[in-house]
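Okay, so here's just one chain, in structure tokens, the form predicted on its own.
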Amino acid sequence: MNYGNIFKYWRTVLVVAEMSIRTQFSDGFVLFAIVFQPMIIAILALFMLREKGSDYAVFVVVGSGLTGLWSSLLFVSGNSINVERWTGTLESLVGMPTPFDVIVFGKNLANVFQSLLSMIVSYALAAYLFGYPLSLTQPILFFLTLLLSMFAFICFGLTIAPLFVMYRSVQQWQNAMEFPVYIMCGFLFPIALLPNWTTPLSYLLPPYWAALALHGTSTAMMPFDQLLFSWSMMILFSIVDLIIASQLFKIMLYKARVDATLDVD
């Protein structure tokens, strides 16, 4: 996987992202995952914390948005290659002149970008339905963290997409991976409430560091040195994910172009 192609074919990335967004906004499952499910989670959590103040509301807004982002990454980005196989277009895509990694990157960019709708919907619910005066205490740091988190999620999506298409046994765990990540990554409550033995597992999950940094910058409860450490961990995991994805794409493309077994495995 040549990541220099992402910059070389940036126009293609944007076109693929635009086409993916147009297609997925007519998909009921995608709309439920990135809009309605986070909205339901936000309503329940805000109702339970309605007397706790706006700080808790901001935490819920960010957390419910992250649930939509993770669901989109797991089901939409994870199946971004599988969809092409199911529709019979995978072989054509891997054989065309445009690098296949450019197409997958554009699809993942669209998935992560449209998942930001979850946070916007949650913000609107908290501000208007429950009357919370929400505001970001560190808006610049928050949006920088959001951009870095989007990149980290895209890199993670590049890893799981070829895994799901090549190893069916991994994809069988797809549904079971959704809610444990909500809990282990501290989307809606701190991981300090969990048993101590789960903490190292949380540290190994890239979404945890994104959630930690987004929660910290939205409420100004995180010292700057800890924020830098969270950013560093997201960058580190992004690099690791890109290295792993590079090897997985080589195996996948070999199966598609040489072995011609990808569609029958």
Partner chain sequence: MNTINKNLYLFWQGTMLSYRALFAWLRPVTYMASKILMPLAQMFFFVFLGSYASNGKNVDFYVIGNAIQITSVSGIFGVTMSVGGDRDAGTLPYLFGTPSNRFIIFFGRAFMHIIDGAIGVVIALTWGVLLMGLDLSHTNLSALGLTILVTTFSTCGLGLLMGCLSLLTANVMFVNNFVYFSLLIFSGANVEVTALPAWMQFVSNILPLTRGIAASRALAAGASFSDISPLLVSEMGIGLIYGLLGYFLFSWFETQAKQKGTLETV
Second form
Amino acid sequence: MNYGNIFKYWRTVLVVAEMSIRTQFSDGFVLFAIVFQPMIIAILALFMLREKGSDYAVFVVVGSGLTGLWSSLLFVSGNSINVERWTGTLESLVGMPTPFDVIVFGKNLANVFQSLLSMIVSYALAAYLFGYPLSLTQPILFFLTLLLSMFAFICFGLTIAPLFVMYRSVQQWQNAMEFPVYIMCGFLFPIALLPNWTTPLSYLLPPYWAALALHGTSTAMMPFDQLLFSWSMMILFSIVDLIIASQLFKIMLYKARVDATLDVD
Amino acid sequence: MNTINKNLYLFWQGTMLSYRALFAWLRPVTYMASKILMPLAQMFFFVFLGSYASNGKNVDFYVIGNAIQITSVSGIFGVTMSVGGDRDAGTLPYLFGTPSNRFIIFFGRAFMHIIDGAIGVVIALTWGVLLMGLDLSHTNLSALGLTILVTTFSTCGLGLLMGCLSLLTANVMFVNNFVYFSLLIFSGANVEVTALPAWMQFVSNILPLTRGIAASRALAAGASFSDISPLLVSEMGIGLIYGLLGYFLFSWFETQAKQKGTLETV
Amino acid sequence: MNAIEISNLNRVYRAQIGVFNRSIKEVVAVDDISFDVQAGELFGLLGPNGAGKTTTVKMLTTLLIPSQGSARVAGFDVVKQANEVRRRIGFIFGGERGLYWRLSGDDNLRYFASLYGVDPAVSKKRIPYLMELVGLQGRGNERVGGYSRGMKQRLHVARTLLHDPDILFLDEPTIGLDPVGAREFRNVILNLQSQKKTILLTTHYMFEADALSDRIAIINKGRVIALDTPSGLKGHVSDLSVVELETFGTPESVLEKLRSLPFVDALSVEDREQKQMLLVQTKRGAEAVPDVMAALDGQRIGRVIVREPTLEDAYVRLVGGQA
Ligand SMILES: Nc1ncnc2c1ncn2[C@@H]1O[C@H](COP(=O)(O)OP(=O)(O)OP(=O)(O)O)[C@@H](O)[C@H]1O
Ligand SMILES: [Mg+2]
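The structure above corresponds to the form predicted on its own; please give the structure of the form predicted together with the partner chain next.
All chains and molecules follow, beginning with the one already shown.
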């Protein structure tokens, strides 16, 4: 798309996000992926990493929040187009003057925003249930990083959704794509534990840079030049994702109108 | 045909049909992705997390715990979908309209998943040996095999109960996922049961899987069959209790539905 | 200017048949269709199941790419200028899907209004007005999942009027509505017609098409087989009368005999519960009755009526003649 569109249609993006949140809050599957699964992972990790001392509580809160972000991106944003097809609304959405990727952008915004909820829930769990003192080492930089990470996640989601629509063979791997990313992006343990050959793969995943910078600004004093490097990587990946996504959306919509697959039956 | 043969036939039919209906939409790739790779990736994740937590000391603990926990993929998701599948397909009224033996129909739903789940565990343990340095050289393998079967059986018992609950609620996937992930905490797969708070230990003890995992760990450490047989007996008993609870709920559900005419709307 | 211009439109579906022995089967759904619809006209599109009506409508609403030929809607090409077209049209594909069931009726409208770029201040006033127009006043804050089928279809009508489009495509909008609901719906359409909107309507209810349409195209197997005003179409059968006979379980052999009589132009059979209605089209009018009765000798016969032909009779003759 012409990315000026996001600014031109900001009001639409917000309404889409609002309605998305309203529908999903009564959807058990989404609620589980966004709130409960990361919460359970947080509880597990808090138990498991107990020996490491209270410093690790913040690490777990941030890390389990990231698992929630990725799962919701994979399952909720990834299916965001297919879901419209199943409800029969895809035709109405495509047959409208608003560019379709603007709509999907709004939906992804809602998902990423909802996922922050899981971080807040884990925070509350660690603070009140386990009684850990929680503080961020570089709070301002942490929140800036969080904003940037959200944007990077949304852009990543924009490339995944059309791929899942166009290639069922890719979507078949959806279930198997959840934990590998938890592992390779260093959400809850450093990737130094992994075999060396996986390191370049980690570098190619935007969530890796998000995790690096978020952990760095919350539990350690990340040197500013390293932080800047992570930020640049996130921005770079976002731009690349947006370029790829705009092509994918064009191809996907044209193909769907040729193959008559906008509707399911 | 005499009654036994007829019921055996019914059992087999129900088993195969429900299993095939469930996986009909799956291509081999999807099957591999969701039944082999997904559990494997999950196992890797917790093993890495555990070895990070224990500074690499306790890897076998996590490998065995998570490998056995994989039974719940079949036990919870598989069985629930087989039982609940009838509702989604709208075949429930027809099923309740037949004179066939309910008990047989009901347990037929779980049978294939016991085998499927046991195979999943064996695959996971094999990965553990090949990739994660799991050492089973001092292990009584036939006892381990039996442990796996018993554990899968009891997990499927819980699955049957949940499948029936799923006939009552609209949010099946929510309940399933919740129980599945909770087992990761309560079963002792990743945290020693004794390290949990008292109320959580209580929950652990009335769930399937907990004893199965404990028995498998003991066997890996060289315990004999007689050492673990009490664990297996209780594990089996727990599975039976859940399965029977499920069966009674299923029967209750049928009478309710017939009395209130809610068959179509459930 | 014509609101819709269709020239030599053609659409082929490729369906894969067989799982193992994969082969491609081609279905020509729309086969070289051309016609124009004038601005402000209510144009009916009739035809049997699978004739290609929905396919045509989907191409005109930019949701399907034609295999050949072209179409312009509101002066814009439906493929090359899809977005210009989308701004000016509204569409409904009958049935209850296509709404967000977890959201309220008002929220659904608010959502679609924002996607059509309707100014929030405008939609705030327009949504209650439209809910009233379609008879859903007071129900706007309920979840759509709890609406009846007819209510959902009315909500679809409100949805498609949010941005006040000039051209409307209504594909079987009254399917499954109760008689009163369908009548109210027709009043809504008449209201729109009086606002000079162009409407393309497909339906299987002949009286509906007859009552509403300025002109009607009948399509069969992807081709236009007749295009005229309702009275013009009835002119095709003006020389005929229809003898309606109520019978009970007449065997096929007897029907064959009846069909082969020289004065019988067409025979159609409608099953109504345990009864059958035989509709005999003939040029001989009431005089044919004794001969028809003779052919049905031995059958139980109820009421017999001789009447003027309707649009439905014209339709049956045109489509039946093709089959
Ligand atoms: N997505 C599709 N893939 C393959 N064939 C299709 C598809 N959609 C429609 N067809 C075929 O195209 C032909 C025309 O279908 P279409 O839906 O346009 O008919 P229709 O006139 O709207 O019929 P109805 O009155 O039943 O709604 C039919 O033979 C149908 O089987
Ligand atoms: Mg149609």
